[in-house]
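What follows is a single chain, given as structure tokens, in the form predicted on its own.
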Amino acid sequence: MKVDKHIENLKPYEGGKPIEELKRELGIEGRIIKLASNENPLGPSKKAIEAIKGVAKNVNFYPDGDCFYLKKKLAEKLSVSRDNIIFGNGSDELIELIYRTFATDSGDEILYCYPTFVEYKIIGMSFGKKLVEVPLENFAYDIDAIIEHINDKTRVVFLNTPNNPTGTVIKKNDIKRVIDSVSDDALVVIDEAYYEYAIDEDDYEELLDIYERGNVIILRTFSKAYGLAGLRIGYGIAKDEIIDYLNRVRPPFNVNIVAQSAALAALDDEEHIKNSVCAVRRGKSYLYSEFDRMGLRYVKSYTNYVLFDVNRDANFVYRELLKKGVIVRSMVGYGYKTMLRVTIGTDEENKIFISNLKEILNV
């Protein structure tokens, strides 16, 4: 089968190891402890839950095209319009549908720093577009650089804050940079996936009125602190203009009934999501203490996971750690060869975690 080059060139994206993928693969019979993919510990809300059992008598209709009852209430939770509003399956099909919207020429110039959420570089290889990737600076966005690459061929620049898989964020002020830099045909979008848990640290700026600039989209997801990531379900908040045109591409039910009824319900429980952000704070704080004591450097974060330094090969102490049923992931793969990525997980599970890192370590 014939395909182009940069199809033949693309590799999948590869997530966590599944943990009855290790249980086959290692023969493991005991607990598996996953803390590799930056989901909630804590599961999804219980009225979520509810909300999937209700509705599963009726997964033999259509759902919503427009998710007017979730985006009635989300618009109501942001105060912003429901014309401001676009949901999709996960981020992941609205940084699809930006690049089949707004960047369709075949010179166009997609910008990004790296290490980023790899989607960005997946989607754009799919379409052929010409990547322009920029190096984090001390695990941060470089802004100054980002900048000097911006030309009147960049069509999409994309901003994570926080930054996956460093946990680092960028100043408001940064981004209005970048903004102001661009010209009015390229789209800034701004990746706040993990928006709940950032928020909570003291120094995180709200970034939401951004969107008022104009060619700006935020993307948000349910995936993470609401804990529906088996759900699909992100959304992104922009201009009318740019979510009009958005929906004109849009598939016409690509959200399911069940994500949409898990989201609204969740969006109900306040409860839920502030006791998640507790437990990540709680076990940033635990992760931090024991890296300290190890002497292991870390990167701070503001999000749920958090990046260290082993000081050794980083796939050895990944694959040691696999073998003690506890997944994280390594990241050789994104240049760091020694750095290992965690995500928090419950209090005992943190506990597991450094135990095992511990022995393996001998420290």
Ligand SMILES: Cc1ncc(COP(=O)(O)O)c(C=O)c1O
Contents of the next structure:
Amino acid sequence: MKVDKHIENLKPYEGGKPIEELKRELGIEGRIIKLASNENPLGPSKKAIEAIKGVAKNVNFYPDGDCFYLKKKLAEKLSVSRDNIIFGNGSDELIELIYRTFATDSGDEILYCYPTFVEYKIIGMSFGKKLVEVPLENFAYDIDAIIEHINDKTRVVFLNTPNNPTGTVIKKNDIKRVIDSVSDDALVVIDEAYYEYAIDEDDYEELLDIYERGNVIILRTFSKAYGLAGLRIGYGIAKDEIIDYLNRVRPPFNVNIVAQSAALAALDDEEHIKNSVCAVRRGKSYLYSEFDRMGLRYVKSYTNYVLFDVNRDANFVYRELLKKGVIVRSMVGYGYKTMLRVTIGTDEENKIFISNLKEILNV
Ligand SMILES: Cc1ncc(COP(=O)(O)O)c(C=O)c1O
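Could you give the coordinates for the form predicted together with this ligand, as opposed to the form predicted on its own above?
The next block holds the full complex; its first chain is the one shown before.
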């Protein structure tokens, strides 16, 4: 079978093993704590669970391809028009749709920073695009360097705020500078997957109105604070012209019936979001104080994860934590050879993580 070189060079996504399998392989008797994928440890909203049960009997029907009720509710919540919203099978799918809709020419360039959310690169490689990576400066976006790398061929610029895996944010004025630097044919993507956590921080600036400024799309998701990662649903907010183009390329039934019902119910459960955000705030300040006590450097995070420095081979510490049943993310593959990223868990999970870390580091 012959495939193009850019497909040949791709490596399939390696997901983590199921927890039960990992327990068996590592011979772990107790519980496994997964703090690796920035999920919500409190689970989904109870209202969402009820909605999921309620809709189970309807899964013989195709879903509503327009997400009518969900779009109506979200449009009201955000004070935007229905025509400014698109839903995707996770925001991952929207990233792919953006490529398929707006970066269709072989000479197109895609710009993002490094390290950032890995899907911008993986999807770009699958389409054989020219990918321009601008390194972060001291864990944050280097806006002057981004602007220097923008040219007439730049079709999409991905800005991830707060950025995964650093947890740092981009100032609104800096985002505007990037928007003003791209050509009329380029799209600026503002990926705010961790919006609900970020907006809880005093100095995080609301970015929603920025979509009116030009060729901009804001991406958000139900996978993180809403706790619906397993259902795959995210959304984009943009001018109606951009949404209209994306809808032409979007598969007709891309968001399943269960995800739509759960997201609709989750939007009504503000208490659940409040509790989730509170748990993260509490967990973060606990981790910060423990890291301080251990003399470990960390990056102040606007999200539900923290990047921190273990001052030795991060893969070694990652593996030792794994043996103790705690799964975090090693940052060695991202070029941070002594750093790990840990998702904030429940209070109990955070304590278990810290006590195991202390044991391993002998501090
Ligand atoms: C920055 C960022 N964007 C997008 C996503 C993907 O979210 P979804 O589950 O909606 O596809 C993630 C998931 O980790 C992320 O970290």
